[in-house]
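Shown next as structure tokens: one chain only, the form predicted on its own.
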Amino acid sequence: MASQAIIFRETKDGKGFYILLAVLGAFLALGALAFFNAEHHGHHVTGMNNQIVWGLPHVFAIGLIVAASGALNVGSIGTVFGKKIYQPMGRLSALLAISLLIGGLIVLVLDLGRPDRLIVAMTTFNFKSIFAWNIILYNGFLALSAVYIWTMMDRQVKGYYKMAGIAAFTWRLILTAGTGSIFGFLVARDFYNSAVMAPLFIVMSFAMGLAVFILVLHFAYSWTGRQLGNAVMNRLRYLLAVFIGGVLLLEAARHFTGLYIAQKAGVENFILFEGGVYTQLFWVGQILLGSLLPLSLIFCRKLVDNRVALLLAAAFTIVGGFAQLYVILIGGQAYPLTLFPGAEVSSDYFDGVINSYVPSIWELMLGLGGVALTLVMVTIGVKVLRFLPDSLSDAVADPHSK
């Protein structure tokens, strides 16, 4: 069995700690003077209007949501599904998961118009808003994230490793089908209404947490001088493949449905062709970057067990994910909505004409910041504690491989 021969060891002492520690926090603070910034002068800084209300910060913090729950999925391979190479890796998974988590959060709370507002949400819940039980969704993945790490470091409580990931493992689900449903349940946008919004973010977590977490775990070996041996990394880079393949079947459908229903021609047709920003994000962003070069790198026979191939594939699977928040998120505000079928509306309030938004440098420096959180805290638990297995060799994780 691989995980008979796994030792888990402290990090040692180096310099490339404290430099990344410095070179993260100063995208920290950034990130607070973004905040900073809009909290003192308002949100007109930003490029968000009263027809963009979610910007380019909501797709930073979307994304880190989102991937969180995919980052977790390693850990559940292993636990859930009983794949044995997967198991070691289920620590460092579920830290990747939490910090993510609260990276997008954070981004999240600090972009609203007051903050402090957030104990108002946390402590009046409407159960007929699906941001209401998004709340008790996000609080939860980190109860049972944190309760899953320590059934795998705490021998006292390891007959609970099982139930543990399992719970883990069925609300990360309930988590990433909650955030796809805050758009599919919006109908009053044409681009946002359709019951393929769950099952599309379902999937899109796995393909960009799985890019995160293959990133995190080359560096975090490669830094700490530890072994990672073709094995472990070959079963990623299939695996990504699979979940780059479902993004682009789900979107697919999602596309050609909306071709089909008349109701949805013209925001269809605005995404495909005429769209501009959108459009270019979606053909080359999403399909091209984000879908079809990651899929040749995996593929390409020259490159098997190229660990550089991987790590391209990686992020270039991660830009994909981003551009394809962009488009559904910004894009699907900027096409006008429909107040009156079948007629031409227009009026002083920008009724049926494209919304316009460019975002600003203030919105770039805050989602920054959120990242810089995330791999603050990733950073800092690898190093303070036992995350990391001392070697993934190809011996160690998996014996039998040739």
Second form
Amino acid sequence: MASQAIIFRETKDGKGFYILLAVLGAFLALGALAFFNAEHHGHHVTGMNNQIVWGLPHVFAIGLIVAASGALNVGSIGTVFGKKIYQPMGRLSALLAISLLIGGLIVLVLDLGRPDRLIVAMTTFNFKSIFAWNIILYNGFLALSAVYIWTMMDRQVKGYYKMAGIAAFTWRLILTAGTGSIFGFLVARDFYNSAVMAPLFIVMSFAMGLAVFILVLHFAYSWTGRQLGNAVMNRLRYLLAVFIGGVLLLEAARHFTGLYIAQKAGVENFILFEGGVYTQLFWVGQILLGSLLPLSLIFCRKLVDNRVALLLAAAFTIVGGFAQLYVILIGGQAYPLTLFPGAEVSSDYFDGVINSYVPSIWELMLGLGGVALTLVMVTIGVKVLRFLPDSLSDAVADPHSK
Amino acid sequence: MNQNRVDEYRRNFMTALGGVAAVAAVAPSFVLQTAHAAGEVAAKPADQAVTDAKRWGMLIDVTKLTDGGAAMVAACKKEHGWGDEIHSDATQKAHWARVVKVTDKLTQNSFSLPVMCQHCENPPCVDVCPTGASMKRADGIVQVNKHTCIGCRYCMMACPYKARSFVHEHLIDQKAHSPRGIGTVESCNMCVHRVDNGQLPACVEAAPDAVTFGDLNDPNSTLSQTLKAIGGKQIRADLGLNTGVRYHGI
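Starting from the form predicted on its own shown above, please give the structure in the form predicted together with its partner chain.
In what comes next, the whole complex appears, and the chain from above leads the way.
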């Protein structure tokens, strides 16, 4: 655990707190409106259809779920690997993880065709389904993260701190492997169906989760007038670069093998070169803005200790992560199913053509509602409980940096 | 009410009862005779559970389908009432079956065939369904339990044949024998309501010369004998799903 010099304190009452809640509440209301609209009229009001069956809500949901497990990493590095400079941030890390997961799950659940049957999903399991496993993994993650927070906040159970941290860390790795495997086990679609999906999602979660953590940490400290030094932020800065590099490495491995395998060459060419919006999202969104730009902002010598550069790097990492998920989810479905390899197919039901998808405003509202819920949970969490160290200035954090 | 009227009612009732009994006695043989036209289907007693003694399947001879299967698709649509959704656009409407035209890129050889649920022995849709709503009956028919489907659409992501549809709106005027529902997934169920009654699936009846329906487990069934004699290919046989629907001439 961190030294006694670290004092945790709730955030103070203030006008800013209520303004923030009001803004987030507006987005929550829009999300609720989107849900009730689709629930009342049916999914024909969305842009999703019987060709693109998972759309923008799934991009948001999986983005938040992936970021959730990644957000826990900051705590895990302190607990599991004993890096002391990270330990004071463990509580926020676990709170953010829980909040992101609930935000993601609410989007996923409210987009179900029959959300009223959630109890069926919670009580009737087909254990051959990775989805059913994920329901258990998500709930287990919430429970373990809560226990982890408990061991950090209650001196009486301090003895279980390391054990809880290791359990949560192990669980989050399995959880994200499970999220990646949602796609990795789909034999039907050429763009998925690969064992690399599980590790890719794990590294993606490292990057997205840390990027979200950096932004939340910065704004939580700046808006509450607390000190946040460069010692902490520079650690996170270079860690972010490592994770972005990891994503690039696995993406390269995935696409090069895809191009090499004849069966996957068609969809790889589509995504990388001929896919219009998906190709642009891949090269411009994910690679240029989401990976190379953040790396440049992190490693540019003139931007050392520059907080704005780090915040921009984190923000663009999130943009890149969402672009990546959009390409994987929507791009993978836009490419037609291969019914007859080596033949051209056509029908009156969109066989053999690139499927079109335009997300509706309702889907965007639902997705943003999930993001808002996450931020509301974090905002209220740090307000009512002692999640945030009073100061993370260099003077406080640096002595713990080993 | 006087006694004569009571007797009249009694006579009418007894006459009607006799009529019903006569129809009940004759009808099964009539239905079976119809069924024999393109395969053997014996009615399953309603009080008996489905067993794996039979595995229902069909062979579609594409060379004998002059319309590429359009009549089969139309019969399916009429039987189950899909595709007439009012608010859904063309990409959102349900399609339990469709005619697909295939042209070999190298040889330009071309043919058309109806594509619907292939009733796999190892169905990916059943594997991925979190609640078990997507299920395979012991007799090989793959269908959706509408009571436990939560509308997650994972089965649609997993199906290599795009055979499943999600219902995007409230439905009216449904067929009593084929209930459908907003927010759930649906697909060809091999006309399970007809098969259990000893009838042929609607699509098979629509193309009796081109389609043979029957029991794949029975080596002596017309279906098995025909498959043995002329062969039957699977769509995406490389996936190893061992489909119950086979095609000749593709």
